[in-house]
Structures are given as C-alpha cells and as structure tokens.
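The chain below stands alone and is given as structure tokens, in the form predicted alone.
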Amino acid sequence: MKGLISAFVSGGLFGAGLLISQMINPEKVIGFLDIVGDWDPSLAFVMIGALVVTFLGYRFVLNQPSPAFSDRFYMPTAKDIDGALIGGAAFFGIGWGLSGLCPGPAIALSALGGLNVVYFLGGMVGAMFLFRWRKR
C-alpha cells in the first residue's frame, strides 16, 4: 500500500510540475525547440532545475541502505549503445519536434482531451508494440 501511495504522490508532483512549467503546451515546447526562429528559452530553466534535483536526489538516495518501499535498488545494467537505442532516440526527437509532446506531458495532457494527443499517444503505443513484435 505504501508503494501505491508513493507512486500516486510522485505522479501527482510530476504532473503538477509539467502543468506549472507549461510542458504540456505543445506551442511552448516547439518555441523552445525553434532555436533559429523565435526561440523561447524558458524551458531550459525547467530542464536545468530537473537536472539539479536529479543530481542531488541520486546522491542522497543512493547513499541509503535501501529504498523506502523496497528491499533493494533496481538500477539499469545495460551500457551498450546499439541500433535500437539510437533509433528510439531519433524517433523520440522527431516526434517531439513535430508534435511538441513527449510521453510524460502527452499522458498528462490526455486528461484535457484533444485529437492531437490521441494521435500522439496512438502512435507512441503503436511504435511500442511494433518494437516488441520486431524484437521477437
């Protein structure tokens, strides 16, 4: 039960951060990505803030003997840079640039509705299934 409460609180904080920073606004994101046009640097401050919190948070949390709601840390072990990683990063960047959305903000924005979010999430889920199918 503690894990569910922790997930709910974490998800709520993440969603609130996306809403406050306007990362759920595709026009704001596209303005940030348009570095040769009318560039809006305000999301850079959001990203810098996220990096600082992540850096300090990892330093603090990983010095603990175990997580609060688990018996051990589950850290990624893969270190290979392969075609799947490069292709996934490229598709992520292309999708982000074309739509102004990435998965987290798209899921948060889905609560407000709109066809652009449905198209984005449909494409994202379809690509995930296609990747799993190809991997088999």
Contents of the next structure:
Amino acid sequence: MKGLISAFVSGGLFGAGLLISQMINPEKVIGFLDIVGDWDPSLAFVMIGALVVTFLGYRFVLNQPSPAFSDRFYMPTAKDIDGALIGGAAFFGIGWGLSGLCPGPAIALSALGGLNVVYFLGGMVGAMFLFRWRKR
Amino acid sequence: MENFTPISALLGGGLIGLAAVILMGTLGRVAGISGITGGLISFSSSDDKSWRLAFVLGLILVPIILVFVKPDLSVLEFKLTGWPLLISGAIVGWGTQLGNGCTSGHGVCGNARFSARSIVATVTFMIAGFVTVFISKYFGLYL
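Output the structure of the form predicted in complex with its partner chain; the preceding block shows the form predicted alone.
Below: every chain and molecule of the assembly, starting with the one above.
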C-alpha cells in the first residue's frame, strides 16, 4: 500500500511539474526545438531543474541499502550503445518534433487535452502495444 | 527569444526531479514514462503493474485538480491535429520502446546517473527534434 501511494504521489508531482513548466503545451516544446527560428529556451531550463534535483536526490537515495518500500533497485541493465538505442531515439525525436508531445505530457493531458490528445495517445499506445506484442 | 519562462520552467523541472527521486527512493524504479507505460501494456504476467497504474493515475488526476484551481495551466496549442498527430504518436510510441526511453527516462533519470546510453539517446532525440521542426516549418506542416 505504501508503495502504491508513493507511486501515486510521484505521478502526481510529475504531472504538476509538467503543467507548471508548460511542457504539456506542444507549442512550448516546438518553440524549443525551433532552434533557428523563434527560439524558446524554456525546455532547457525544465531539464536543468529536473537534472539538478534528480542528480542530487539520486546520490542520496542510491546510497541506501534498498528503496523504502521495495526489496531492490531496478536499474537498467543494458550497457551497449547499439542501433536500437540510436534508431529508437531518432524515431522518438522525429515524432516529438512533429507533435510537440512525448509520453508524459500526453498521458497527463488525457482528460484535459480534448480530441487531439486522444489521437496522439491512440497512435502511441497502439504502437507500444504492437511493439510489445512482437517481442512477446 | 519568444515566450521564455525561466522561473516556471525551473520550478516545474524541479518538481519532475522530485517525482523521479521519490519513485527511486520508495520503489527503486526509474521515472521514465515510456517505460512505465510500456510495462503496463506488456504481455508478461509479472505483478508489477499495480505501481505503474498508481503512477499513471497520479499523472492524470493531479493535473485535473490543478487545472480546476488554476484554469490557465491548461493553455495549450496543438501544431498538428488529426491523422498526422496520430501518426506522430505512433512514431513516438515505437521509438520510445525501441530506444528504451524518452525525455524523462533518458533525458532526466539516465543523464542524472551519467549513463552513456542515456547521454547518446538524449543527444540523438534532441538533434532529431531540431531537424524535424526545421523541416516541418519549411514545408508548412504546422498549423
């Protein structure tokens, strides 16, 4: 139960952060990616704020013997920089640049973003499902 | 520089960071939304879907509450709609599963640990994003 509440709190704070930073606004994101046009550096500042807090927090948290409500840390185990990583990241960047949305903001907006978000989520979840189904 | 909002950006980013630290400190998990969502959709029968569901619930519900209190937080402008937006979503969905992360998983959590994979992924998706926006603007794709 404590674990579920923690997950809920984490998701909630994440959503609040997305809203306050306006990362749920495609125009804001595309404004950052429009690096040779009307450039809006805000997204970089969101990243900086997030990175500083995460870097410091992780240093403390990862030095504990285990998480508070779980028996172990679940760190990614892959180490190679391979085609899948680069290809996947490139693909993601293309979709991100086209729409101005990525998974976090899209899900945060599911109830608030109207039909447009439904379109994006439909495509996103459908593709994720297909990918997972192929790998099963 | 248009529409630059450094204070709210830093504040919002800080909250995102806090969320990531809390998830790692309590459950030992990476706050990567594409990974959390992908795990929810996955076909494996492991019982780790409940925390993912709780996270996604918070991610959806808290913004609803915040927007009720401060409606201007939901101001947004879509640059793409309809089928092109659906296709972009599919590209994001596929790419994040293939590359094992997105702006939160790689961009925040991975980079905070100086993960080489995440640094490479982040540089890659940033460049892809810059190029895509440049081309999209050139061809008048956006609304």
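The term rigid core refers to the maximal set of C-alpha atoms that superpose within 1.5 Å between the two forms. It should be emphasised that the depicted structure is a prediction, and the values quoted were computed from it without experimental measurement. Residue numbers count along the first chain shown, from 1.
Superposition on the rigid core between these two forms places the CA atom of Ala7 less than 2 Å from its counterpart.
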